Each structure stands twice: as C-alpha cells, then as structure tokens.
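First, one chain by itself in structure tokens, the form predicted alone.
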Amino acid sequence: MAVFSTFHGLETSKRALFTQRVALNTMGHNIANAATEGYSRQRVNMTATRPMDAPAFARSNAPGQIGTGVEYSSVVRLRDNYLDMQFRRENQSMGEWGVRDATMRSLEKIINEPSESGLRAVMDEFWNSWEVLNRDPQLLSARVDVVGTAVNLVDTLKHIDTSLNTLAADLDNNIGRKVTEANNIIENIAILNGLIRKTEGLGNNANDYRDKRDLLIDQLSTLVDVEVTETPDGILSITSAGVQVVNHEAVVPLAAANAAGATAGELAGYEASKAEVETLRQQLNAMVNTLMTGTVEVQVQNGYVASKDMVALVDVRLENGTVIPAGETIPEGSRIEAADPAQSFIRLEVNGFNGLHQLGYGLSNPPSGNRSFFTTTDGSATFTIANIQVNPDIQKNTDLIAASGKYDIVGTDAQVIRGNSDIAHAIAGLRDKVFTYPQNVTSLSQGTTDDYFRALTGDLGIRAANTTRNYNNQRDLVDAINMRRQEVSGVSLDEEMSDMIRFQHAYNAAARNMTAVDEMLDRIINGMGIVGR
C-alpha cells in the first residue's frame, strides 16, 4: 500500500492556489489591454502535476492514482498568425489604394472640371474672343479681350503646371518621410528580435514583446510590402521594397530610392501617384503642343499674299501668272490666287494655331506677317503647359493681332485691308479642327481641342472612381479581416469576468482545502497522543 506524505494535502493545495493566482494575475492583464492596440489575450495553460505511485518495481498494489495537484506549463497569447498573414497581405494593398486614392482626388480639384472656373470654361472665353474679333478687326475692345483671354488661358494652364509641380513635391516629400518612419520600425523590431531571443531563451514565453512586434510589423506594411520569415526560435527577418531589412538583430535602412522596388504599401502608392501627375501633365502638354504645332489645312481666298515661304497644296497662280504646283514653295510676297478659275479659294498648310496665325497681317502698316500669337518663355519649339506664353510684342500691341489675310497696294504703298478678318474667322475655326493627338497619352486620337479636354477629364474621372472603388474594397476587406482577427486575439471582458469568477472559485476552494487539512493535522498534532497528560 502506497505511503502518503501526511502533508501531501497541503501541498496538493497549495499548487492549487499558486496556479489560480497566476490565471488570476494573467486575466488582470488581460483586462488592464482591453483597450491596447496590438495586444493579444493571453492564456494560462494548466495541466494536472505528475501523479504519484507510477509504475515501477516498488509500485504499491493499491488501486488508482493519487494526484498531487495542478501546475501551469505556459503562459501563451492567442493569435492565429494564418490571419496575420492575410491581414499585412492585404493591408499594404490598402495602403497603397489609400495614397492612390487621396491623389486622384486631388488632381481632380486640379483640374476642376466641370465647373465656371475651369480650364473648359477660359478655352470657350478664348475661343469666343476670336469669334468677337472675326465680326470686327479693328475693334479695339476686341482685340484687347483676344489678348486678355490668351493671358488667361496661359494663366489657367500655368497654374495647373504649378498645382501639378506642387502636388508631385508633395509625394516626394511624402516619400522621404515614411522611409524614415519605416526605418524607425525596422530598428525596433531587430530591438524586439533581441528581446524575444534572449527572453524565450530561458524558457519563458515573450508574449509583450511579441504583441509590440507583431503591431510594428502591421505598421511597416501599411508603408511597404513586407515578406516576413520566422526562424524556429521565433526570430523574423523581413524583406521590404526587395530589400532584406531585418536579418535577425541586423537592420539594413531603406532609403528613398527604394519606394521605386516597393510593390505594395504607402511607399508604392506614392510612386504610383508620381505617375499619374506625369501622365495628367503629358496630357495636357500633348492637348496644347498639337494646337500650337498640330497640322491644319486652311483656305485662303484668292488674293492672299504670303506671308512667309510656303507649301501649296493646289496648284496657285502668282499675279504674274506663273503657276505654282502643288507641293512647290510659294515665295513670301506672292500675291496667289487658285489655278483653277471655279476656285475662289487656295488651300494651304500650317502648323497650328501659330501657323494660322503667322499667315494674317495685323492693323499696322506696312504689313508685317510671320508672327506667332503664343511663344515659349524658354526658346523650345515644344509647347507645353510650363512654357506657353502670349508674344510679349502682342501682349503690348494689340495691333499686332493677325486678323487680316489681305492688304492692297495703294500707289506704291502696301496697306492692309483693316475689315478683312480671314485669319481671325479661320482661327475661330480651329475650335472645331480636327487635330490628331499622340496616341500613347489618352484614348483620344484624333478630334477637336474639346473633344480631347473632354476625353482627357473623362478619363482622369474613371481612373479617380476606379482607385476609390480598390480603396474602399480593400478598406472592407481589412476591417473584416481585423475583426476575424479579434474574435482570436482581442480580450472580450465578458469573458474575462466569467473566468474571473471561475479562478476566484477555485482559489477559495483550494484555500480552504488547505485549511481543512490544516484542522486534520492540528488534530492529528495535538489532538492525539494526550492520553494519560
């Protein structure tokens, strides 16, 4: 028969109470990060101590086991790292969506359209002015509002060049800041590698410190894509922007250049916005160089006078009746008209705005020809939305307006025709120009200066409303993602008081188990023996 310690009781008791003490202390904690982020609930692991009388030689006949009580093994976070893992996945896709989104929207604001104020609006103003100009050359008032309009138009496009210089100083400046702030959280989870190395290797569990990384790693993806390994030991070495930035305890920092390799994260978004600035500001650069420089074929009515060199498309005919093929230069000063006497008009072809502009006269005399309406503040025979401007010498000299097509010969001095208005009605047509576009920028091809502002904004707003849409799908799909992840991980207080109530139970009873077999003991102690005292 089995021996029994006599105080075997009050050590079976008294593991009793240590151990619901310690579950008792852990769900403290637990309570205490109800609120904290990142924290997981932790859980006490009991397990009954080791019987005694096991089998061996010396075993006592005796039947059943005597237990000796309950000891905890671990004390362990409840975490399910598979959603760990789809949570940081699509987290980073979030964060990009997010800096994508914010973007969008602001190079909407840009543009502003539709609106009274937008670059739409001060076209139409421009286009009208011209209109106005066509029905009365000399009028002074118009010709002022030409210039006017011109300088606002420049004005409008100048300030959008600005708001788009800005917006992409923004995003680098953006850039430079989350790579320090991710830098700062790969140092503290190499310091937290550390900690859990040293922690764990003395057997315990490094709950805290996991949390602490756990939650910075959420952080780092919500800035860069992050590919995490854990070793057996519960040491992580993370690969971000395809830079291995924690190797165990050793950091390698990112830098700026790195945002350029990050595939997901802030870090991408903001290389993904850098390129959607450029490709608004190509567009618009590509819609005014094509009506600057873009080909237009224009009739002239005969009589025309050139005003530079220039390629016939139809045969003309000089004043002194030498035919001109299609395709030959007609000499600057020709006066033409069509070879064909049915024709009353010659067709010709310019470059653009400027082209059409360059074959008018202005009010002055004698005629002067071959000016361009709008030049580039930097000499580029490239137009863009950072250099266009209206010529200096028009901005002073509102004579100087091409509207003419035509000037006489009075006596011996040339003079031109002040109500002819040719140029002015054939720039006013070039609102309705089919122009052709580069093909890689927009959707648009081919069509007027409307028709390609319309398509451009029309697909700025389907790339706005499309990353919105990413945006609030990832959004969903993360906050439901997290809220499976607090099912396992968060710390419900309900059902922390429902074990609060089940330790403290289990404490008193053990308590006073102990103190029963204390009562047997005294009796045992003091209470027999005493015969014959």
Given for the second form:
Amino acid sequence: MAVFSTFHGLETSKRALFTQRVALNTMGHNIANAATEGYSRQRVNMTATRPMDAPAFARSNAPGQIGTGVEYSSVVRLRDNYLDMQFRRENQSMGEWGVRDATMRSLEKIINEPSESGLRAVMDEFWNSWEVLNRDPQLLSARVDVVGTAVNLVDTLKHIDTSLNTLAADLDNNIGRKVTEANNIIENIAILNGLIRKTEGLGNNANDYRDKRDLLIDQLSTLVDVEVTETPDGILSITSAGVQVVNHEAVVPLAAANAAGATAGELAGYEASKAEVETLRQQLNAMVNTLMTGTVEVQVQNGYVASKDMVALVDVRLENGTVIPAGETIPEGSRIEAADPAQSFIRLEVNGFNGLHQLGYGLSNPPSGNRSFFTTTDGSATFTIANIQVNPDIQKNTDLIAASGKYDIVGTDAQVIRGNSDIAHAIAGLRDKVFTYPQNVTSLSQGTTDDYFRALTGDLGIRAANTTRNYNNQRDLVDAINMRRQEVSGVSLDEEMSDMIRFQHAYNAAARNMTAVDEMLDRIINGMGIVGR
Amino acid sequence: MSVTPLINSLESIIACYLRLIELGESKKQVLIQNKVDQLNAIVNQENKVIKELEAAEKEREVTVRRYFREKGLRIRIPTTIDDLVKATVSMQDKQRLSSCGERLREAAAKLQETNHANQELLQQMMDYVQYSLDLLVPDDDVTYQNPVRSSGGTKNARMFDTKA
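Structure of the form predicted in complex with the partner chain, please, following the form predicted alone?
Let us now look at the entire complex, which starts with that chain.
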C-alpha cells in the first residue's frame, strides 16, 4: 500500500487554498487594471500536482494514484502578436497622415482662397490699376494707385513667404521635439528589455513589463516606423528610420537628421510636410519669376526711341536711314520704325513685366527709360516671393512709372509725350498673356498668371482633400484593430466577476475540505485510543 | 417633351446613391466595431437599394431614348449628360441638367470612396482571419515522408478542410 502522510488531506487543501488565492489575486489585478492603457488580461494556468507514488517502497498494490492537489504553472497574458503588428503598421501611417493633414490645412489657410484679401484679389486690383493708368497716363491718382496696389501685391507675397517660413520652422522644431520624445521611449524600451530578460530568465512571465513595453512600442509607432524582431528568450530589437535604435539593452538614439529616413509615422509626416511647403513655395516663385522675366512679345509704334540697347524681331530703320536687320542690336537712343513701310509697329521680344516696363519712359524730363518696376532686395536676377519689391525709386517718385513709349524733341530738349500709354497698355495686356512655366512644379505648364494661380490652388485643394481622406481611412483602420485587440486582451468586468465567484467558491470549498480533514484527524487523535482511561 | 422626366429619373438614381453612401457609412462603423451580426442586415438593405438602382437605370435609359426620339435626334451610345445638355435648348433646362449631373458625379465619387475604405477594413479583417487559420491548418510537407505513403493522399489530420 502506498504510504502517504496522515496529513495528506491537509496538504492537498492547503495547495488548493494557495492556488485559488493566486487566481483571485490575479483576477483582482485584472479588475484593477480594467481601464489601464495597454494592459492585457492575465490568466492563471492551473495543473494538478504530481500524484503520490512512493517508489522508494515496494510496489504498491493499492489501486490508482493518489492526487496531491493543484498548483499554478504560469500566469500568462492574453495577447495576439499579429494584431500588435497590424496595429503598429496602421498606426504608423495614421501618424504620418495626421501630420500631413494638419500641414495641408495650414497651407490652405496661408493661400486663403477664395477670399477678399487673397492673392488673386490683390492681383486683380494690381491689373485694374494698370488699366486705369492706360486710360489716362498723366493722372497722378492713377500713378499713386499703381504703386499702392503693387506694394500691396508685394506685401501679400511677402506675407505668404513669412507664413511659409514660420510653418517650415515649426515643422523643423516639431521634428526635434518628436525625436526627443522617440529617444525617451527608445531608452525605456531598452530598460524594460533588461527587466524582462532578468525576470523571464528565472522562468516567470514578465506580463506587466511586457505590457508596458508593448505600449511603448505602440507609442513609438505613432512617431516613426518600427520594425520589431523578438528573440525566443523575449529580448527584442527595433529598427526605426533605418537605424537599429534598440538592440537588446543597447540604445542608438535618433537624431533630427534621421527623420529623413523615416518611412512612416509622424517624423515621415513632417518630412513630407516640409516637401509640401517647399513645393508650394516653388510654385509661387515660378509664378512670380515667370511674370517678371518670362518671354513676352510686344509691339511698339513707329517712332519709338530705344530705351536701351535692344534686339527687334523685325528689320527696323533708324532715322538716318540705316536698316538694322532682325536679331541685330539697336543702339540705345535710336528713334526707330519698321523697315517694311506697310507696318506701323515694330515687334520686340522682352523679358516679362520688367522687360516691358524698361521699354517705357516716365513723366520726367529729360526722358529716362530702362528702369525696372520690380527689383529684388538681394540683387538676384531671379525673382521669388521673398525678394521681390517695388523699385524704391518708383515708390518715392511716381513720375518714374513708365507708361509712355514715346518722346519728342522740342527744340533741342527731349520731351516725353505725356498722353502716350503704349507701355501701360502693353503691361495691362500681360494679364491675359499666356506664359510658359517650369514643367516640374505644377500641373499647368502654359497659361496666364490667373490660370496658373487657379491651377495652383486647385492642386492644393485636391492634395488637401486626399490627405484628409487618407487620414480618416487610416483612423478607421486603427480603430478597427483596436477594437479587435480589446476583444482579445481587454478586461471584461462581467467575465472577471464570474471568475471571482468561481475562484471564491473553489477557495471556500478547499477550506471546507480542510475542516472535514481536521474533523477526521480530531476523531483519530482525540477520540480514539481512550478506552480504559 | 420637357426635361422634367429626365431630371426625375436622374434624381431617383442620385437618391439611390445617397442611400448606398449612408449604408456604406453605417457598414464602416459596424466593421470597425466588429459587429458581424449587424453586417448581414446592412448587406440585405444594400441589395434592396441596388435592385431599385437597377430599375432606376432602366427607367432612365427608356426616358433618354424617348427624349431623343421626340427631339428627332439620333441617339448616341453611351449617352452622357453632356450629350443631353447639348440636345437641350432652354438655358434653364441646361443648367438644371448639368447641376443634376454634377451632383450625380459627386455622389458616385463619394460612394466609391466609402466602398474603398470599407474594402480596406475588410481586407484587414481577412488578413487576421487568414493568419489565424494558418496557425490551425498544418503546412504540407514540412518533413520528409515515405514517398509511397504520401502519394496515397491521406490528409485527414487537419481542423479545416481547406478544399471546401
């Protein structure tokens, strides 16, 4: 007969009491963390303890094995790694699109179309003022208005430039901030790696540490792309933005420059946003520069006096009868007419708004031409929204606005024909001039400045709508996975309550069993063997 | 013949689209919250609307045909709203038709967008289901087997019959 202890029943009940208590404690832990972010439900795995056999004695003839009760083999968390992976993948994209969406909104606000004070309205006023000047080039109020609207236009462009700069600087700042945030998380993950290794090396499950680490990785995935690899012993390595940031317990912190390598997450969003800002700036620069310097063909009346050395598209005759063939240089100050007597005008090719303005003469005598209406603040030949300004000389003296294309010699003095508005007319006509734009910046390569700006705002609108749609989709996807994750890992209070009743009754029953064993022992110890006493 | 019947039939198509969009939106919520039982109800409703849409389309075809016949014009197939606008004389009717067309285009685009989003959500769910199934169904030929026996094809030891 198998030999087992007199107190075997007490031991069995004790094991049951201990194990059920652990189950109850774990359940209490679950309930306590029902609202904890990133917590996953834990479960106690119970097994029957090794049954009683006494191999040291001769083989027992007693039937069966005698059970010795219960023990818990592990406390595990209920979690699905695949969902974690899916979540992080979608969360990365959501982080990126969220940032891009916010940027597009800011850009739309900067462009501010359609509105009363937007660039298009300001440009309309500018062109209108030239039309007024064209009707009466002597009118002082018209001249003042031209300068006023021009300054307004330049200010609006400057304002856009400043706003774009601020936005770009904000984006850079945010990249710095997010990198610091990411590094903080990375560091904590490495620390947890160490804790988990130490805990699990002893054969336990580091459930709460793992929850914490998973939550940190979730948070990291908002900021930057994460690629997680885990070794069988629970140590993981993370690669983000092309850098192995966590390798076991070693950390390589990210630098702001690494943001360019991010393929997803907010960092990638900021990089993409910077590109968007740059694109819009290039588009506006292209518009301004094309208007200022793009090729324009213009006709000037016979009798025009060259304001500078220039080249005509047709043969021209000077006053002294010399014919200068098309393509050759006409010296400054020559009074010219078309060599073909049937033509009353000469065709010239000039560079943009400024080129046209340089052809003309202001009101001052002696006449002086070859003056740019717009100049750059930095002396560069390329106009941008940042460096464009109205020629300060013209701002001081509106007489210098070159509306006239002709002057006469009265006696020996050269006198501008004040009522002539050839140049103002040509400039007002630029509004409807079809320019060719650099190919790589917008969808529109040919059109008037109005067309170009319309295409630019349209483009922006479509891209903004796209980012918003992508962001919303991504958010839905993340929500859906979160829901599924909650189904696996979330704490259901109903379920925990029914578990509580189960464990509580098991505990009570074990205690009751102990009492029964106790009574049995009482009978043996105190009630037996007292005959004859 | 006035354009009113044309516009009416277009309006009923737009109405169908709008209802499909609405159903698509509620489907999205159901998918996000993983409430599969409600999904069936929505799909049923969708089928009903699609039937109505088919009927409305047929009706539109007939109306368009009649419209062109009465105008004495040759019908072009497929007929676009632009064709209809061209065939109409009154400025007001032209405007009514093109604004109707614009709304139809918008509704169609929105519906496409909604369906696309739902498709992504479903794809994500299917990925998960596929992954879970892969865990349950054992891979074939992981280890070497007796070639004679394996050709016999006794592959019953799996939880799901993948051929089903």
